[in-house]
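Only one chain is shown below, in structure tokens, and it's the form predicted alone.
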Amino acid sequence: MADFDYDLFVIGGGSGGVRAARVAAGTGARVALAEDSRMGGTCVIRGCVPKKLMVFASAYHEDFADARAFGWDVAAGDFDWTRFSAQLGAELDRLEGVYRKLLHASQVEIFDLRARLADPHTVALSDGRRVRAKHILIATGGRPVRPALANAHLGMVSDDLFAMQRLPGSILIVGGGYIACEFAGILNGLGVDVTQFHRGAQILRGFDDEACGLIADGMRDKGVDLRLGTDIVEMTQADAGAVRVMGSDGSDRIYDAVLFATGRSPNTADLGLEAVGVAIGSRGEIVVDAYSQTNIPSVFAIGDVTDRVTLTPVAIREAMAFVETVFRGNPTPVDHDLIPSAVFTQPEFGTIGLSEQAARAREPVAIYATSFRPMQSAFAGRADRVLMKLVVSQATRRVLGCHIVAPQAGEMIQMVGIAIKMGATKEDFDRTVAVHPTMAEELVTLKTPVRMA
């Protein structure tokens, strides 16, 4: 009798972990999967795919202003979140349905109950059976973060958001990442009044200040309330469900709902790892090498819960490189260099590679950027702005980051992100021709550098 249930037996059923679960299953491995939430995890349920729907949504009254200017007789109606809310929630179930499928289809075994660690090779689930298995993979991803502050649980968090009975007239929202400033720019575009407070200088810390700049002007211009260097001071429960809140600023309002995105953090409690001995870091995420592999040899993880590059396509890239180790026999670390990005903010923003700030301080770098009402836009008599951006070492010529502030520059930077992966050169941009007319035609027409650094 063997002495293993499954070889694999993966807590977790989002992307990361259902990737990690069906690769395995395809080279003759028995798996199995635990899930005490629904299929798909953050990414498909509360988090990438509901949020781009909601931002696709809260684009549109922009494109009706934007149709009749271009000579369309288009009446724009109230826009009915009961309708949308319904519609999302049934994809969502087709998106999970899909998953399921996908791993009956691989011969996974399915739990939809809780599982912990006993011990290095031993999972309780929490029906209070018991399985065994050679290796264990942790894929438990992350959940977003209330601060600590008195009645913060008047507030909601991102999760909260795709729950929704009704939107409401009024919103405050906590932080200046990109969940604070996505959901700025969609509840501002579904017509929600919407105030933003950061306690930072900048919003988007990180990324590249003069993009930032951009998009938080870009914010502004499209109605949201932004505040830099402000916190809370004080919120308070006001009459029907609304919050008090004091600003720092002085300020001194009722808001119909507050938004807290202050921060997510790897999902690592009760899942019995303390007692098994993995090791967990100080924002308590799982510890593992360049191969995913924790202290614990059969205890491996991937994903958020280990706060390395917390993006789905990362996650699924540790999947592929965790299954290519332990059950192909083939080494492969995960390369996390040169990651393209998109932040869905209202300019939408794409980056790779270094900021400006970043690569200043470790190289001399030439710097190829220019601003520009794009074509629709100027026509339609909107007073949006774009930002084209290269970074360039200027000992190897190497096009060490490119920042996008413009529409569809999550699409752009896809394409952009294989020349910089591959090494390419500001000559290489030069030599490409320009795709004419088109926003991102600036990228290979960047002749002179604004400033040296």
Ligand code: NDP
Given for the second form:
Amino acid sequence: MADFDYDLFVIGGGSGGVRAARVAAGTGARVALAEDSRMGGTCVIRGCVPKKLMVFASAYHEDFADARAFGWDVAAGDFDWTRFSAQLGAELDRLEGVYRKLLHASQVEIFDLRARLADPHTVALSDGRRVRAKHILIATGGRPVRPALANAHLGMVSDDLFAMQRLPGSILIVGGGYIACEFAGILNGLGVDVTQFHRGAQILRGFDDEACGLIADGMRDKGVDLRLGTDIVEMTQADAGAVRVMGSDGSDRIYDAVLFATGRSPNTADLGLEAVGVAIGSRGEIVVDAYSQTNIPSVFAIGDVTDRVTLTPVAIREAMAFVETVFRGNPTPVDHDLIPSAVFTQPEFGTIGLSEQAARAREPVAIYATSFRPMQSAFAGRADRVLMKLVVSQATRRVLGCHIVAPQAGEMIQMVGIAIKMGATKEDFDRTVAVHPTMAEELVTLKTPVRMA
Ligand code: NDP
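Could the form predicted in complex with the named molecule be given as well, to go with the form predicted alone?
Full assembly next; the chain just shown is listed first.
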């Protein structure tokens, strides 16, 4: 023991790494953490948090219009990106400070340096120092990737969006995943002319088809020019930093900016992993077992770098399970089943469990669903529709999946997630009294299946 400087050395100060460091230190372990960028990682600095604040900013545009229908004499003025991004920057500085303070309070030693493995117990820091640790935890996250396309460097990735000096007048967003669809809604709401190319037949591959269809319709209704089955054929530099793009749909247009939201890759480069013999998978991810342990017993990995379920709360769960296993002597696997999540598209999407198509492939199901115009936006004269959908096993009556497209769907799915995680049946939903008048009450008043499949 004596020849180790630390019981735990964490590489990466994102959601997973910071949580693991703090909680391990709380068990009395000597802990250090290295981060070569800003503390907080993707979620806090260039992901979930600034994205959600941008979703809020973009939604005011509709709120002002709706307020008029509710009798208020208001009109939206212009959106000031400079003012908003200064406020956003200040908020991120504050949050980064909170993260640092929490680490200090937990007595975690912070190295604002790049770190790489030198051997199974040694970390080499970018200032030349080497430290030894009994356990090393890699929590280096992931990064956005551009497609292999000539001149792809002309396009931005999501990291760049938060550092924009001004909003573009027009943008082409490439991709149909979370990031593409969320930013299509955000930028559209902020007044940018948004075109979105997605190579597939429907956005948000892997999610419930019916929900994705309603989200795509809603995005189009709000003004996003969403083109499915469409990809870039050629992109070239145009004047004044603009980009000329020829699309596979025959379009030829100059956009002020292009955003590639075509996926993320684990950050495994230049960490010394190959030299130490840490197994890397085909997607560049660190291969781990159910306890987040790599093939090198002293080296563990959590979060996006392991490419299991790449969501912040999952990285945090993996961090907690790692500490429980290694520092509390209580081997705890991570439960990756039935994870509720939200996609902050406009309209918003909350989802848990199996999509209808995945459930049908597995067993006979009963589908309960309703789609309607909710009270608040209908009153304001908007055509927005919401979807409340339950996928139910015919054999056990358990609710296998729930898919909500509606304002605040993320808030709703968190609550529904508890019932579904507990194994609720459709009859458990039915015996719950409705909360009236709400959108969510429809989830407990769905009487007849719309189809048996
Ligand atoms: P996704 O993997 O979700 O989506 C990537 C999209 O890009 C897909 O539509 C994919 O198409 C398309 N694509 C991939 N390669 C190419 C290419 N060469 N040319 C054209 N299109 C391409 O990645 P994101 O970047 O959107 O998000 C990364 C991860 O971040 C998510 O998986 C999620 O885990 C996390 N995230 C979660 C959020 C949330 O919880 N709200 C928000 C943002 C991110 P196809 O479907 O055909 O493969």
